[in-house]
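Only one chain is given next, in structure tokens, and it is the form predicted on its own.
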Amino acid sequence: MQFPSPVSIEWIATIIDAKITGNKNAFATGINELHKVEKGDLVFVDHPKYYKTCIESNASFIIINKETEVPDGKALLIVDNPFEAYCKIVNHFRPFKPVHSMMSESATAGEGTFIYPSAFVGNYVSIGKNCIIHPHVSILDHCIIGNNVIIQANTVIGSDAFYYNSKKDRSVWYKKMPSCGRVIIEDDVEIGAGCCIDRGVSHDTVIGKGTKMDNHIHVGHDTVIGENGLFAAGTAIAGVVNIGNGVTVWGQVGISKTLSIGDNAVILAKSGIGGDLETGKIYFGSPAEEASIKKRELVWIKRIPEIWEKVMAKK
């Protein structure tokens, strides 16, 4: 998320009663979790296991519970608890507005575009021209609609992102991390009905242009997917996952976090995706691998029972 105007370090360290050590004079441009974390950010970290990860990354601002070095031209911010002070930071610079009608009034659309009556459209969204928004669909604060987007009935578009902070040494072990960020639905997109596509935890999920998704289909909090793609019906997708222009993915797909997809790969129907998948090949199988290795290898288990008989039959 970027704040609506750079913030000074010392008023963040006030409101979340914290000791600056590094570069106290400097402003912050918004904040991000690890993931997505860009220049200019502020960033949280309560484990030692990512402490260097962190404080190496391009995080110019991290609150942490720890004092330890800090790199030129960083600040850190060291509190007892890291977690609720970003939580307390989103949720001053984004916090709760409810909305009394089923579209806000800081909502905006675009010439053209057709919502139908039982749609709602929560705060600072913007939707673009010569859409048609399908009813019960409901797209939540702070997302992008393109031009000629088309959204079937019971979608929900901007959905809290699936993500948690987790400690079991305390009786809630799971604590909701609020999600910032948005949805960003390029031109040209169609999108199935009862699809769930979440908003970044802090960043943005993004459906390139051109891309067409069936129904049933869920997108992971800060997923990218490119332009001109084709998702079948069922796909589940999760955070933090690049995919590439032009990827075909057939349906009932599974497809785990931060992982990344190459342009033109197609993947067949009910595969899961553990890990990278390379540009302009084709997929199949859980885990997935080529098509035409899997496809090999079922042959091969098939006549298992074969084999085993001419093996018995020689004893």
The other form holds:
Amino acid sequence: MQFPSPVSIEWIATIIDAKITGNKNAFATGINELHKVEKGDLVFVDHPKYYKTCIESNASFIIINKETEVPDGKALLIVDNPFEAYCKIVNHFRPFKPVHSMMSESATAGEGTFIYPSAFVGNYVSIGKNCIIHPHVSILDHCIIGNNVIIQANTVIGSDAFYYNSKKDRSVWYKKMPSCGRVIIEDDVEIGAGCCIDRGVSHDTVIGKGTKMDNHIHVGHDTVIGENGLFAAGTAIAGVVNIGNGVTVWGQVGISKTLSIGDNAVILAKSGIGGDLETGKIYFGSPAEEASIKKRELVWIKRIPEIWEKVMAKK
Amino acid sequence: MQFPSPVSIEWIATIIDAKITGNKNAFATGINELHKVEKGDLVFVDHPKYYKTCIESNASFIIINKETEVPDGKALLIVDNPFEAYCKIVNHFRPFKPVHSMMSESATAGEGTFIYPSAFVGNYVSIGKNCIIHPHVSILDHCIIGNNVIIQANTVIGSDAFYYNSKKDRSVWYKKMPSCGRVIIEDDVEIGAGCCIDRGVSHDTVIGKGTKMDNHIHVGHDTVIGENGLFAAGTAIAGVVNIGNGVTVWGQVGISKTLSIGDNAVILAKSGIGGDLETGKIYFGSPAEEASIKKRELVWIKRIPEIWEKVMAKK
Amino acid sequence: MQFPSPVSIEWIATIIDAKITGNKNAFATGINELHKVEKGDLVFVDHPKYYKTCIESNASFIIINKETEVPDGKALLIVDNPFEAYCKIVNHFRPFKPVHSMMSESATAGEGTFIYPSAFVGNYVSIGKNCIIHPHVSILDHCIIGNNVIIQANTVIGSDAFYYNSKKDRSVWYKKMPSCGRVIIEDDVEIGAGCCIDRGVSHDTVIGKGTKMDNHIHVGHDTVIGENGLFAAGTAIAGVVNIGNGVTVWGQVGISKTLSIGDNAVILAKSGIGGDLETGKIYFGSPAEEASIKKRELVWIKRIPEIWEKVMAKK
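Mind sharing the form predicted in complex with another copy of the chain? What's above is the form predicted on its own.
Following is the full complex, with the preceding chain placed first.
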């Protein structure tokens, strides 16, 4: 999330009760979790295992629970509980704001757009021109919908990320990381019925121009999908995935988190993707491989009884 | 889609600005895409690869982008862009008609039917007697629901087909083919929660009498399902599939497009169906085979290390 | 289902027109189907194959279609159609009660809870403190939601069980077994968007304290899930499953009915679970095995061509 304007880190230190070391006079331009952090951002870290990664990331300001060295120009904000401090900042800039009608007064929609009376449109949502928003669609706060977009019935745009701070030595193991990112849906996109597109936990989930999705698609937080993609029913894409342009994904595929899928890759139905995929290739299986390799493997499996017979014949 | 009454093809040629060759004085009774085309129908074709198939199909009238021979009694309607012409005809007979309340004034429901206040019922929908339509169900235009039907919460009946005219030499690769078909749900059917049943792109999607569906089921456009079927949660059925009577499909199964599934076939959980299935047999796996064959195969895989040892022992 | 207070079985015999044998003066405390039956309960059986199991179960009172011996202290209620009798009792105690607004007058919600205007809350629902119920959520009759619970958009809590009385010698093979159970969601739970949690057919479906669910999760009737579980998107859990504490289930997993999953078990993405799982182990595959075994098996499959070559080389 980018702040509305740069924020003095001294002021941030005050609201989270932190000690600052390093570049005390700087201004933060946003806050992000580690995967999406950019120059000028705040980030938090609460486990020694990740101290180094965070301090050396693009982040300029690190909320941390240990005083340690800090690179030139960066600053540490030292607190007992960095996760709680992160939540405090996020909730300050994105406070929960109830909506008491089907369309928030701060939401806007362009000319030629029709929103069914039973669709819900949250705070600060922006919908472009010539869109159709079908019955029982939920578009939650801050999401941005382009022009000529169709969102079919009962789809959710901007559900919260499935993202928790996890510690198994307390009674509630998983504490919700508040989602301050958005969903951005570009022009000429169609999203089928019963889909759920999560907002970014700290950045944006993006569905690129001209991409078409079937029913029951899940897209995780901070995932970025390119242009002219085709996604068939029942496919689930985890968080922080990068999908290129012109990708075709058939039904009931699963794609694991933080992967990269090359342009024009094709994933056949029911595949499970656990690693990056190359541009223009066809994949199949769970775990998936190039479809030609996988298909040869299926033929080899059929030949096991023949191999057995040959081996036994030589006894 | 059948037209409300037969339509002169000369009049159709006027609205799409077409040149007619062949039987100019005929009347078209409907319009369909190739998979579902019937005698009296208009169909369109825009790729030389499919010219012959379309001209020789059941279609009586072919909207085409090349002047060519036409069988006796049929007519060609020659235009530059047959896809745009098809859309123009469909949109003429099924124009988008906004609804400004939770139940369209043109919708009807029989005696003893209860529709929760938060369900949406679109234009020209007909619901039979003694049905329960649960909260946040969306029943879209022109769908027909029989008697004694239960549709559980947040299910969508009549979402648009996932069907696009595809050309990769323009900036938007996939252009929406408007869905003018319906969903027909026969008597005594129950549809679980969170399901999406797509309307036919040009014909009807049908759920047969007495069939029961669990939650999160997807049914694609123009698919026809028989009577007394049982479909467990998370199953996705693609478009233009023909499923017989008494079929049992367990959870998270995927069925690919345009297939035929025989009466009383049983598909075990998580199977992926890529070919037609025979009557009364049990299938498993992805790609699926008869369950008995698949299970034997799994046993053979377990024996590979034993085969390896035998082979190595003979060195 | 427990009755509001103990009910004389003579009175029950009257409403279902049954002949009583055995302990005629007893009082029934509830009614359950066989999987969940407890002492004091009524149960029904209509097939000779299950007579013995039902009569020897925890049930105190058996609705049955044959006069037979009955253990001391128990009673039989003999009728022609035990299934219809069961339905009659259930419908007497849980009659269908229409709701004409978005929140039933008999529903309650605690301090600090925000319910979006487009959420539906049914009869006798109880929602705790500091909850957020997002747009287009459906919470159906009798469900109980704890404190600090988040239910994301378009999720259904308390859909009916996928549970039918099945007889293939009548025109409608599957007759709906009315669901009289509830869903109980304990404190600190989060349920993602587009989920469907079925109520118990006769008992309770429970989501334990601190458990977090992603989008598009299906939970079947009477399933009991422990504390601090983590369930990723697209997972489907069938009915009457028992899941321990601290269980982690990745995306698109399927778990078959009536299974037990041990504490802290981990199920990797896309697995299909067909048997009980042990405490603390990691599972993968469909059908699933311990992940280490399954991974070794995948390596062995890759070696089949090598084995083939060795075998052929010896010719």
